[in-house]
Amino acid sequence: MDKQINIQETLDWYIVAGVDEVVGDTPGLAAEKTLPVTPLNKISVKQVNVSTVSISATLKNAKEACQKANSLDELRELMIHFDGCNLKNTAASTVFGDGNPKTKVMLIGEAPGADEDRIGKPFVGRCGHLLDKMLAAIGLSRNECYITNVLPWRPPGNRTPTDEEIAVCLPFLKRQIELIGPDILLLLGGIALKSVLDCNDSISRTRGKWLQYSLSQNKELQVLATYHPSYLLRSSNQKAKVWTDFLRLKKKLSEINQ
């Protein structure tokens, strides 16, 4: 006998996945519709809705706004009032960084999920609970670190952010790094790796290797990339590799503290 479907759980899953339209009650082919064809020479330019603000202009505005922030509180306010990213229009919260601003370790993920968007803090859902356990295993708590994401706004349905969305949000992340000035960056997942280091290598090829990130103050940060906790929730067989990466992080911290 087939397992009975829980309608409420199914609807909840659809909402989280970003489904917002019902196609039909039963499978089948929709009736073919004949659409009127408008000759090209009769299409008015007014029918085309094109934004007059280019991505380059928006990016310039973001960079200029970030440089005005002399503290994390000022940067948070700038992000809350920044309207250059469409993700803000669909998100419930602007999820800023959280933790110790005087830390030596800064963790960077991809974007807020449903729980983070609802609560307004990074890594508070299932991924956050797993991350807390991973940190505790090497003697760290999230209060000793600073945790943030590349994007402060949740993409609808947790979809992958576009290159344009990343580019517009990146100046805010880089300013966070400058204001905190950690010794180590731990990049969680491929989006964080690509965004922070402008690296096209896959996370599987790059993880476990110590890299460098240059601050504007001529300070070189040690950078380590590893798999995102959300990936580990789907692929538990990769946890051993991440454990090895966290041991590398612990060793590097002990060297810095000497």
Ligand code: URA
Second form
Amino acid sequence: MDKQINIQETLDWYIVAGVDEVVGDTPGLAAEKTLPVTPLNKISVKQVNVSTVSISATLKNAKEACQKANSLDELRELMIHFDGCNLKNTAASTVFGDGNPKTKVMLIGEAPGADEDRIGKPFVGRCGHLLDKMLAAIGLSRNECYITNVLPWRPPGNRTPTDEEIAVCLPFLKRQIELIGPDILLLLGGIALKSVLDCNDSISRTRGKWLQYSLSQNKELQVLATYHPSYLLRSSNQKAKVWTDFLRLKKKLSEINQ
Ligand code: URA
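Could the form predicted together with the ligand be shown next, to go alongside the form predicted alone?
Once more the chain from above appears, this time first in line as the rest of the complex follows.
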């Protein structure tokens, strides 16, 4: 009885691991009799989380390594070889930033979704198409901006990333910001807001206000937070607020360009 495969538990396990798409008619990852299946309710938190001690060591290593990266290519290589975040084990790609590295505007989202994980670029799925349209509405193409995420690896099943996962990935994001050196950061959603500005205020209270982020080279960046495009796909009545935020961004850009 113990050895019998419980199909529901196996499917649940796959979904948690991020395997939530069918890509062919023949099963390539179907449960086999010999596959050890640990029911979800038997996986302890200790098994899936790195311990606090190793997190601080990992964090220290990540910070030191990132400071040594002198270009985006070097940083991308470091990220690809970094093994301190458990999300990498279930992701298909390391999704690094994309776009114009000489841009004035850097957009920061949360984490890759299924499409981004498959293609290896940020914001290329439904959310990305909406983002492209919102940028186009203020006369910006995505090639004029640089787009990245707080996390380069897709959380299984698109779950919310944990504080530990965010903390170990943050040095890579901060170094990306330093290497790009934009004038403006546009934070898409609450996770980007909380991670970049260490701000625990809700996105609904913080969006639309100009804030600041200090770069280590004594440069203050202008920061605007707004709702994440995936939230707009679910709550289209919030689009007007994001439109006003994008108009604020357009105005600030034209002031900077004067
Ligand atoms: N959502 C994000 O936050 N980032 C992506 O790249 C895609 C969807």
